[in-house]
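To begin, one chain is listed below as structure tokens, in the form predicted on its own.
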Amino acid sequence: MDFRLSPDDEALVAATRDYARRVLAPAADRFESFTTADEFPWDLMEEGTALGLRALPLDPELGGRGADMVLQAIVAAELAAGDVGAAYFFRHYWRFARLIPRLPSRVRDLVVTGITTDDRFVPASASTEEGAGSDNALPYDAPGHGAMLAARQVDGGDWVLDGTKTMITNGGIASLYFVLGRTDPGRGIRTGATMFAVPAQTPGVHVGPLYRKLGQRGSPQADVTFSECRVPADFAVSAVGEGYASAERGLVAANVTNAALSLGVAEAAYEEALDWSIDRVQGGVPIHRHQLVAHDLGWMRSHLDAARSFLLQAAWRYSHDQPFDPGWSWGVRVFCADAAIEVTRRAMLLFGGRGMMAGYRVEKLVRDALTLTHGNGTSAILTARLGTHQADARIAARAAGSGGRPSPEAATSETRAELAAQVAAGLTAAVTAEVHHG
């Protein structure tokens, strides 16, 4: 594995780091305080847009850079070290850029034109519902469970959507929602859901107030209701019944960059703690000279290095392994989120009472870190999926008579069918390993 970047990519990383430190980090109060979509700090995103960060993974012929996952992960970490909400803003575009080869032509044109020419174009994914969070993420594959927003086809082939999605990232500022709807409620979510592209100005789309959150306050979230919302037939962006597979492909990639966001937050907290330990004098010496402080600094650095190594390997595999084993994405997201929580906690403690005071950056970073365990499924759910995934591979190896330890891609369809049957008994679902890069 070669993680080295080209000179041009190194220059982009350096420019992103400068932008994050000079523009994003000092604007913490603005990211923390806006309460309506109209107050979203668009001006703070302008320099990042000019750097090409929104179009980072798009093919060059479409106006992007064609960045692989390694470059995306490194850039995401640099942005998150400035502000994790702003990092989510740019990272969200990358998620939908990967869908472009699979999109119907009208939707593809909307997305490509929006990303490359419209500074106010924002995509959003709408899957979570009041009764469907972990049931989407596992998934619990049974009728009546998972996303149940109704999608029915009417005369002329158009689709009509009815239902509410909750806690939708970019809710209120989004131009285009990618909505997971249940087209066959008599089937489980794996085969009973379809993905639709719904422009925000479509009649019947209603956005609720922004949520007030512990952290990630620069990333707006709101409930979005679709009431008799009619969309054209060719705005179904997956085949009928294949919406879950489409969503899962995007989530596998997003887990890797979510891990990068966690690393960026943790790195920022470590830098704050390191500088503080040099400047703060207690007991007659800078506090880094005290053994307990030195121990914590060493612990943080070693765990950050381990997290970065895990992240780079997962990112490289995403871009180069065929097919990519999704277990890498689940594992790295959980590991880096856990590392962020512990690193920011230790950093906060080194500040003493100041660590919990608003106005000290480390306090914000602790809050941001605590919110990073819920992206694309909770850390507990993703860890459970990883464990089941490994068991799936071992069962497949035994069935094949190899007795060895093949990669999880070797799991047979029969093995998956057996595991799907276990879901009905209340056990954790296995996920297919055949995830394409998309």
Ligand SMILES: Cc1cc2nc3c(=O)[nH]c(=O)nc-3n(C[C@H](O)[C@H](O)[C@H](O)COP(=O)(O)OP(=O)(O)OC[C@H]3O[C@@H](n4cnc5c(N)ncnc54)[C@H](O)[C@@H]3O)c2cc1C
The other form holds:
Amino acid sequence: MDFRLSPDDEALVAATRDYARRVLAPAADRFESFTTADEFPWDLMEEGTALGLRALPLDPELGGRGADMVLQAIVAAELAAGDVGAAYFFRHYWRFARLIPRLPSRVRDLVVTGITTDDRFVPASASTEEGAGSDNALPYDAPGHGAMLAARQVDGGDWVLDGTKTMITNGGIASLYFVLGRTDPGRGIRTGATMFAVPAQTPGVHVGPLYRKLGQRGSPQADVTFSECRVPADFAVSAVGEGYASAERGLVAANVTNAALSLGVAEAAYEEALDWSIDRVQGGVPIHRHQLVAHDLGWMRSHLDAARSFLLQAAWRYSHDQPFDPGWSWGVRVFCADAAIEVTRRAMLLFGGRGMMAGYRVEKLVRDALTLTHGNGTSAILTARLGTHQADARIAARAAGSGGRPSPEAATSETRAELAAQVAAGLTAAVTAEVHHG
Ligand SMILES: Cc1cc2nc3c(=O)[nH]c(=O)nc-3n(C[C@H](O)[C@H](O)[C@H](O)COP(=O)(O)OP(=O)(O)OC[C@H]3O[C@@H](n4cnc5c(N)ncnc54)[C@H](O)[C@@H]3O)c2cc1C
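Which structure goes with the form predicted in complex with the ligand, now that we have seen the form predicted on its own?
The complete assembly is shown below, putting the previous chain first.
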């Protein structure tokens, strides 16, 4: 594995770091204080857009940079060290850029033109509902559970959507929503849901007020209601009944860049703490001279290095491994979020009472870190998925006679072995199709 960047990519990372430090970090008050979509700080995003950050993974033939996942991860971390909300803003486009090869042509044109030519084009992904959070992420694959927003086809043509999505990132500023609808309520979500593209100006789209939240305040969330909302037949962007798999592929990639956002927040807190430990004098010496403080600095540094190594390996595998094991994406997303919480917490404590005071940057970074545990499913759910995935893969390997100890159970149950093999192979195969667009 070689994580070295080309000179061009190094230059982009340096320019991103400069933008994050010079423009994003000093604008914390503006990112923290806007309460309506109208107040969204578009001007702060202009320099990032000019650097090509919105189109980072987009195919060069379509006007993007064609960045692999390693470059995406490094750029995401640099942005998040400036402001995690702004980092989410840019990172969100990458998810949709990766979908482009599979989109129907009219939706593809909307997304490509939007990303490359329209500064106000913003995509959003809408799956969560009042009664469907972890049930989507796990998923709990049973009729009546998971996303239940109704989607029905009229006269074999247009689709009509009815229902409400909740906590949708970019709700209010989005121009195009990707909405998970239930096309067959008699089936579970894996085979009964379909993904639709819904332009924000479609009659029947209503956006609620922005949520006020603990951290990550530069990235807005709102509830979005779709009432008798009609879209053309070719705005179904997955095959009918296969919307879950389509969403899942996107999330596997997004987990890796989400991990990078956590790393960026944690790195920023560490940098704050390191400088503070040199400047703050107590007991007659700069506090880093106290062994307990030096120990904390060392602990933070080694955990950041471990998180970065894990992230780069997961990112490299995403862009090079055939097939890519999605366990890497769940694992790295959770590991980096946990590392960010612990690193920012320790950094805050080194500031003593000031660490809790608004205006000290470390206070914001702790709040930001605490919000990074719910992206694409809670950390608990993603960790459980990783464990289940490992066990299923082992059962499949045993059944195939190629791994682990022989299992009398697997040897005597063809059905069980077949099921396990399907589970283990299904998502990895689905993700493989996307890897080279990574
Ligand atoms: C900042 C932010 C941005 C978001 N952006 C989007 C977005 O753009 N699009 C979108 O669709 N959604 C978005 N969400 C929603 C997010 O995906 C959900 O919050 C997440 O999936 C968890 O669902 P929930 O909040 O309903 O929690 P619940 O599912 O109600 O979970 C509550 C608790 O129960 C635990 N739990 C639940 N089920 C199980 C189980 N089977 N086994 C063990 N434990 C369980 C969970 O781990 C958690 O601790 C966003 C959320 C946040 C905070």
